[in-house]
Every structure is written in C-alpha cells, then in structure tokens.
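Listed next as structure tokens is one chain, alone, in the form predicted alone.
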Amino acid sequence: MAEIIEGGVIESFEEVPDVRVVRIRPDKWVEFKPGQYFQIFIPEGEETVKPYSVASPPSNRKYLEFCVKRVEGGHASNFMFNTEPGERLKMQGPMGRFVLQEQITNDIIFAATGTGISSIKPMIRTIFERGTDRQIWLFFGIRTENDIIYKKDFETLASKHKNFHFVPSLSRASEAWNGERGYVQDVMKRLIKDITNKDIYLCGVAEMVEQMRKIAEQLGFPKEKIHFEKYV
C-alpha cells in the first residue's frame, strides 16, 4: 500500500492557457521513479482522489511538481487549478508502473499529447542527469503553439544536448508556424524509419496512445520495447 503523506503548496502558476503548474513540498520525502504518479485528495465537497503524474525528476527533492489541465466542470482539476501557496494537501503515492528503465542501452522515442508530457518530462531529465550518448526523441502533439507545455524547458535541453530532438507537432497551427503539423502519430511514423535498438514510451489520451501502440507494432517494435500509459 502506497504511503499517505501531507504537504504544502509552495508555488502555483500558469504554464500555458488552461494548464497550471502546482508545486507541493511534502512534509516527508517519498522516493519515486520517473513516470510515477500520486493520488491527490480533493477535500472540497465529498472527498475524492485524482491521480497526477510527478513532472519533476526524483533528483529534485525541494518539491513535487504537478501539471494540471483545467477541465470545464471538472471538480478536481478546478480545485487544483485554484490552489494557492500555503494550502495543505494530502497525497498517496508513489504509484504506477509506467517508469523509466534503470539502464538506457537503446535510443529512446518519447511521444506524448497534452498533459501526458508530465510523465515524460522527468524521464528525459533523469536520462540527461545520468548522461547518455543515445539518441533521444520527443514527439509532442498539441493544438497550437501557445499550448506547448514546458516549451522553454525542452528547447533549452535540446540546445545543450545534440542527441535530444524536440519535435512539437501542431494540429491547429497558424500560418506562421514553421515546425511540424498534424497528428503526432503521423509525424513520428514519417520521421522514424529505423526502429533498430530503440525503445518507445507513449503517454497521453487513450485514443492517441492506442494508435501509436499499433503503429509501433506495425513498424516492428517488439512488445517489450513499447511502454505506455493511457489517460481517460
């Protein structure tokens, strides 16, 4: 049974429209693996719990970072969206088996949509903290340029590491956009031709993940090299 801990909100700020970063400093530090999540207890009304992936890497012991997308009418997301520094929250975790492998021996392809990026971000951070000469790809599907969560973080990482390839793909791009357009699964299929010695990690809405999983199988990825987590 995962441990129940309490913590205080220390920061809450807008990352992109309708997506907020909430940082919580736990009273007691709990070790977790990149990709895992915590259940956060939502105290307003009838108490409920909502899973949120930890977007900060395990090496950062100052706080647990959560990426929250506001859903219209969503009880949990609106509560989390409106939290302010000083508020106290109860959490249970860590949980989840969608985690980064201990040893990075292959090139890695990450593909995410929306706040599914919150599971992927600490994995990529941890890879480069450890150091690797493997090629690391991140395909990130979103609607518009204004929706690119953690854009500066990934662009900075790409500028520091030539083996990191950040490929955002917009489904509703403006005429001024010079990057990839269309659905992330189509972009990945077009750009990745050789799957030899590669692992693939998928995270996002269920429909995208299922399509990407099928594409990965069609490309020849062995099932044990396909790691995924679906969001409802």
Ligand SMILES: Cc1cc2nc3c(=O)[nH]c(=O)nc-3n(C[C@H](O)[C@H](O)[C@H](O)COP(=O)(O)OP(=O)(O)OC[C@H]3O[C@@H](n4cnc5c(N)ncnc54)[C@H](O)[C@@H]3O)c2cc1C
Contents of the next structure:
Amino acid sequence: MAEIIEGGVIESFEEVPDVRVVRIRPDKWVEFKPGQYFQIFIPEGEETVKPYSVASPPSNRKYLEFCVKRVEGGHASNFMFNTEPGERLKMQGPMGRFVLQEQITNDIIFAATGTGISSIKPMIRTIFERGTDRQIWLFFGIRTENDIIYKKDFETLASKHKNFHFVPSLSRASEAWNGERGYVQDVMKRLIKDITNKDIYLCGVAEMVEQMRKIAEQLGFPKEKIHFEKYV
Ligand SMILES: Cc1cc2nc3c(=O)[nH]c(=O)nc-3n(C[C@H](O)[C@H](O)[C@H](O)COP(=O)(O)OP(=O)(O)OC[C@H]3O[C@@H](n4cnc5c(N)ncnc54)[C@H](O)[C@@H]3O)c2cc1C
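Please give the corresponding structure for the form predicted together with the named molecule, as opposed to the form predicted alone shown earlier.
Next comes the full complex, and the chain you just saw is listed first.
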C-alpha cells in the first residue's frame, strides 16, 4: 500500500494559459519511477482524492512537480490551480504501472496531448540523464502555439541531443506556425514509417489515447510494446 505523506507548496505558476505548475516539497522523500502519479487529497468541501502525475524526474529530489490543467467546473483541478506557496497538502503514492522501462534498448516514440505530457516529461528527462544513442521522438498534441507546455525545456533538450525529435502538432495553428498541424494521431501515423525496434508510450485524455493505441496497432506494434495511461 502506497504511503501517505504531507508536503508544502514551494512554487505555483502558470506555465501556459489554464495550465499550472505546482511544486510540492514532501516532508519525507518517497522514491518513485518516471511516469508514476500521486493521489492528492483535496481538502476543500467533502475530502476527495485525484491522481496527478509527477512531472519532475526522480533525480530531482528538491520537490515533486505537478502540472495541472484547469477544467471548467472541476473540483480538484481548480483547487490545485489556486494553491499558493506555503499551503500544506496530503498525498498518497507513488502509484501506477505506466513507467519507463529500466533498460532503453529500442527507439522510443512518446505521444501526449495536453497535460498528458506530465508523465512523459520525467521519462524523457531520465532517458537523457542516463544517456542513450537510441532515437527518441515526442509527438505532442495541443491547440495553439501558446499552449505548448514545457516548450523551452523540450526545445533545449532537442538542441542538445540530435537523437531527440520534438514534434508539437497544433490543432488550431496560426498562419505563422511552420511546424506540424492537425491531430497528433494523424501526424504520428504519417511520420512513423518503420516500427522495427521501437516502443511507444501514450498519455492524455482517454479518447485520444484510445485512437493512438488503435493507430499503433494498425502500424503493427505488438501489444507489449504499446504502453499507455488514460487521464479520465
Ligand atoms: C493516472 C492519472 C494521472 C493524471 N494526471 C494528471 C496530471 O498530471 N495533470 C492533470 O491536469 N490531470 C491529470 N489527471 C486528471 C485528474 O486526475 C482529474 O481528473 C482532472 O484534474 C479533473 O478533475 P476535477 O476534479 O477538476 O474535475 P471533475 O470534477 O472530476 O470533472 C468536472 C467536469 O470536467 C470534465 N473533465 C474532467 N477532466 C477533464 C479534462 N482533462 N478535460 C476536459 N474535461 C474534463 C468531467 O467529465 C466533468 O464533466 C490524471 C488522471 C489519471 C487517471
């Protein structure tokens, strides 16, 4: 059974419109794997718990980072969105089996929509902290250029590592955008030609993950190479 721990919010800022990064320093450090989540106790109203993925890599022991999208009328997300430094929170974790494999022997394709990036970011960070000569792709589906969560982090990583390919795809791109357009699943389908020695990790809202999973199967990925997490 996962431990219940407490921690204090040390930072909370808007990363992109309606998406907030909340950093919590736990009173006691708990080991976790990239991709795992914590159940956060929402103390407002009737106490509930909601899962949020850890967006920071395990190597960063200063805090647990969460990246939360404000959902209209959503109880937990609005609570998280309004947290301020100094606030105390209770969490239970780590939980989840959507984790990065220990040995990276294949190329890896990551695909996320929205805050689904939260569980993928620590996986990618961990891969490059350990070092790899495999090709690592990140297909990221969002609406507009202003909605690209962790844009700078991924661009910096891509400029340092020639084997990291960052492919944001915008469903509502402006005229000026010269990257990929349209739904991320279509872009992935178009760009992935060869699935030999590749694993695929998918995360985001359930509908998108389901579509991506079907595409991965159509492309020929065997089931054991398709790893996924659905957020709702
Ligand atoms: C394993 C796991 C990890 C997760 N990690 C994260 C994370 O890192 N960041 C994050 O932001 N969320 C994450 N989620 C989703 C999160 O747990 C909540 O479900 C989400 O924040 C909405 O909770 P709420 O209480 O605000 O909304 P609720 O009160 O549960 O819902 C309010 C209304 O909004 C709708 N709704 C709920 N979620 C969404 C959505 N994403 N988009 C549009 N409409 C929605 C509901 O259907 C409902 O009608 C994760 C979910 C799972 C299962």
